[in-house]
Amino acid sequence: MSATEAMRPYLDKIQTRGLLAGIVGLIACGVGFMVDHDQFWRSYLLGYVYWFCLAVGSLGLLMLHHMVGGQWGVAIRRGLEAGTRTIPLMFVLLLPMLFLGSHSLYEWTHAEVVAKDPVLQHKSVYLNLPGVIARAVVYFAIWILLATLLNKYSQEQETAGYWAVRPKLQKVSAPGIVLYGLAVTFAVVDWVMSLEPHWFSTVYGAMFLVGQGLVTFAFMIVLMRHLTDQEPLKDQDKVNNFHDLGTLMFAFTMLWAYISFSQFLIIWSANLPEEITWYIRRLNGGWGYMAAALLIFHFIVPFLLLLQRRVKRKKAWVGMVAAWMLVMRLVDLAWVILPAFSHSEGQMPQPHLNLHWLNLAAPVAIGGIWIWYFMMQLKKRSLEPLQVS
C-alpha cells in the first residue's frame, strides 16, 4: 500500500475540515455582502491575495528547487506540486473580483474620477478594466503552462528516473523563473498597487515575490510537520529536512525585512509628496500600531527564534514558528492593502484603525476552499518524496 493510500483517511479529514471552514466563511461573507457591498470586496481582495501568494509561490519555489537541487526541495516537492495545481482555482476566484468588484475597489474604474484627475488620465492607457482583465489571462496562462509542464515531467521521473528527466525540468525552470517573476510583478501592480494609483514603487513586485516565498515555506513546514506525525511517513521525519527548511524561512524573513526597510528608507529620505503619502497613511491613524507589530512579530521574534539551531532542528518548534508566520503574512498584507480604503485620495488617514470582521471571514472562506482543493490535488500523487538515484 502506498503512503498516499495509507494516509487517505487523515488527508480526507483535513480536506473535509477545509471544506466546512470554507462553507462557514462563505455564509459569513454572504451576510457581509448584503450588509456592506464595498467592504465585502475589500476583504475579498485581502483574502484572495493571501492565498494567491501561496498558490503561485509554490510554483516559484518548485522551479527554484529544480534549478539548484537540494534535499529541502525533495522533502516538500509533492506539496509544492499540489500547490501549483491550485493555480487554475485562483484564476476562477479572481474573475468575480474583476468583473463584479472592480468598481468598489479601484478608483480608476470611475469615469467621473478619471475625468477630474490628470494623473489618472495619463495612466488610463494602462489602468483600464479591459487591459487588466486581458493581462490577468496572460499571467495565468504563463503560470498554468509552467505548472503543467513541471507536473508532467515530474510524473515522468517516476518511471524514467531522476537524472533522465531533470534536464527537462531545468529547461522549463530557467526561463520559467524569469517569466514567473515578471508576471507576479505586473499582477500585483494591477491588483494591489493600483488601489492607490498616484503612488508607485520599483521594489513593490520584489516585496510580494519574497512574501510568496516566505508564506510558502511556512505552509510547507506546517504541512510536513503534520504529515510526518502519521504512518507511514514517520520515517521521513528527518531532522536535517526541518533544519534546512527553517534556515530558508529564516533567510526569506531577513530578505523581507531588508526589502521593506530599503523601500521605506529611500522613500522617506527623498521626502517626495507623491511617495511619502503611502507611508503616512500606514504609520498614522492607528495603522502605526500594526506596523510596530509587524516589526516585532514578523521580523524580530522570528529572527531571534530561527537564529537558534536547536529551534530549527525540532519540528514542533519550527512548526510553531511557521504557523505564526502564516498569521503574520496575513497581517502584513492587511497593512499593505486595507489603509488604501480608509480615506479618499489626497486626504489624511482616519484617526482610528478600522478593521472589519469580513477581513477575517473572507480569508477563511477562500482559504477553506483552497485547502479543500489542495488536499484533493495532494492525494493524486505519491506522498513519498522521490529520491535521487
The other form holds:
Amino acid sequence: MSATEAMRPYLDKIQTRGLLAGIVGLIACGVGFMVDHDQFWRSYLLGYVYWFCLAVGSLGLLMLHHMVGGQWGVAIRRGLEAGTRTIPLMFVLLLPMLFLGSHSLYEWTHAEVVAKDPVLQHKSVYLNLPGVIARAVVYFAIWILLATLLNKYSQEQETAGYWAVRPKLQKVSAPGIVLYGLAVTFAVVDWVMSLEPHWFSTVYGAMFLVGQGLVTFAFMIVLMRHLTDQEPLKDQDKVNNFHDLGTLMFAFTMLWAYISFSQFLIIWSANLPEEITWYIRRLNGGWGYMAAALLIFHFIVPFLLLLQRRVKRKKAWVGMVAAWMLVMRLVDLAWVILPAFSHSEGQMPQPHLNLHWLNLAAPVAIGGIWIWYFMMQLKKRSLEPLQVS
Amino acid sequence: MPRKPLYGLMAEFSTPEELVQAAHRTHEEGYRKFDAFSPIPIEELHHAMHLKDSPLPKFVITAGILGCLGMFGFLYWISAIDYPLNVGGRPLYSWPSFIPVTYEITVLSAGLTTVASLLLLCGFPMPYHPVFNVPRFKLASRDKFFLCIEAEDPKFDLQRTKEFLASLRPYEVSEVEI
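Having seen the form predicted on its own, the form predicted in complex with its partner chain:
In what comes next, the whole complex appears, and the chain from above leads the way.
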C-alpha cells in the first residue's frame, strides 16, 4: 500500500472538517448578510483576499522552487501543486464579489460620487466595473494557465524522469514568475487599493507578494508538520527541511517588515494630504493598537523566535510559529483592508475601530471551503516527494 | 642524532564518510586532542568529534543588540539633545526617521563581529602550523581528508597510536614534525 493510500483516512478527516467549518461559516455569513448587507461584503473581501493569497502564493513559490531548486521545495512540492490547483475555485469565489458586492465595497462604482469628484472622473478610464471584471479574467487566465502547465509537466516528470522534464518546468517558471508578479500587483490594486481610490502606493503590490510568500510558507510548514506525524510519512520527517523552511519564513517575515515600514517611512516623511490619510485612518481611533500589535506579534516576536537555530530545528516549535503567522497574516490584512470602511468623511478622517463578528465568520467560511477543496486536490496525486535521480 | 619532537600523527582519507567514521572511532578510543581537516564543510563531523557549540552566535547577538540600542540612542541624542533641529514641524524625537540607520548599524556591527570573532576563535593570525610539514597536506584544500592526533594527548603513544590509525584503513599515516 502506498503512503498516499495509507494517508487517505487522515486527509479525508481534515477534508470533512474543512467542509463542516465552511458550512457553519456560510450559515453565519448568511445571517450576517441579512443583518448587514454592506458589512457582509467587506468581511467577504477580507476572507477572500486571505485565501486568495494562499492559493496564488503557492503558484509563486512553486515557480520559485523550479527556478532555484533546493530540498525545501521538494519537501513541500505536493502541497504547493495542490495549492495551485485551487486557483479556479478562487476565480469562482471572486465572481459574486465583483458582480453583487462591488457597490458595497467600491466608492468608484457610485456614479453620483464620481460625478462630483474630478480625481475619480480621471481615474474612471481605468477604474470602472467592466474594466475590473475583464482584467480579473485576464489575471486568472494567466495564473490558471501557469498552474495547468506546471501540474501537467510535474506529472510527466514521474514517468519520464526528473532531469528529462526539469528544463520544461524552468522554461514555464522563468517568464511565469514575472507574469505572476505583475498580475498579482494589478489584481490587488483593482480589488484592495481601489477601496480608497484617491490613495496610491507603488510598493503596494510588493507588500502583497511578500505577504503571499509568507502565508504560503507558514501554511506549508503547518501542513508538513502534521503530515509527517502520520505513520507512512514519518521517514519524511527531516530536520533539515524544517530548518530550511523556517529560515525562509524568517526571511519573508523580515521582508514584510522591511517593505511595510519603507512604505510608511516614505509617506510619513513626505506627509502629503493625499497620501498620509491612509495612515491617519490606520493609526488612530483604536486601529493604532492593531498597528502596534502587528509590529510586536507579526515582526518582533517571530523574528526573535526564528532567529534561533534550535527553534527552527524543532518541528513542533517551527510549526507553532508558522501557525501563529497564519493568524497574524489575517490581522495584517484586516488592518490594511478594514479601516477603509470605518471612518467618517471630511478633511480630517475620524477613524474608529470596528471589528464586526463577520470579519471572523467570512474567513472561516471561505477557508473551510478552500481547505475542503485543497484536500481534495492533495489526495489526487502521490504524496511521496519526487525522487531526484 | 636524537629524533625531532613530534607534533602528532596524521592519517589521510579519500572520502568524507571515512573521515567522519575515523573521527568517531578516535573519540571512542579515548583521544581528546585531535583535529580533522576537510576541503568541504561536513556537518556530521561536528557530532563525531564531540565538539562543543561555538560561542560565536552569542557574540553576534550581543553586538547586534549593542549596535541597535547604541545607534538609536545616538540618533536620539543628536536630534533631541545635542543639536535640536526643527524638520518640517515634526517632533524632535521622530523615531521613524531613526529606524533605517539603526537597522543598518545593527547589521553592520553584527556582521563585523561575526568576521572578527570567527578569525579570533579560529586562532588567527597564525603564521606557522606544524601540519603543513606533511607534504601531502596541501591536498586538504583540494580533495583529501585528514585526521591528526596530537602528541600532547595523554593517551598518545607513538607505536600504539600509529597502529590505531592504521586500523582505520587510511591511505597513509605520517609523522608530523614540529
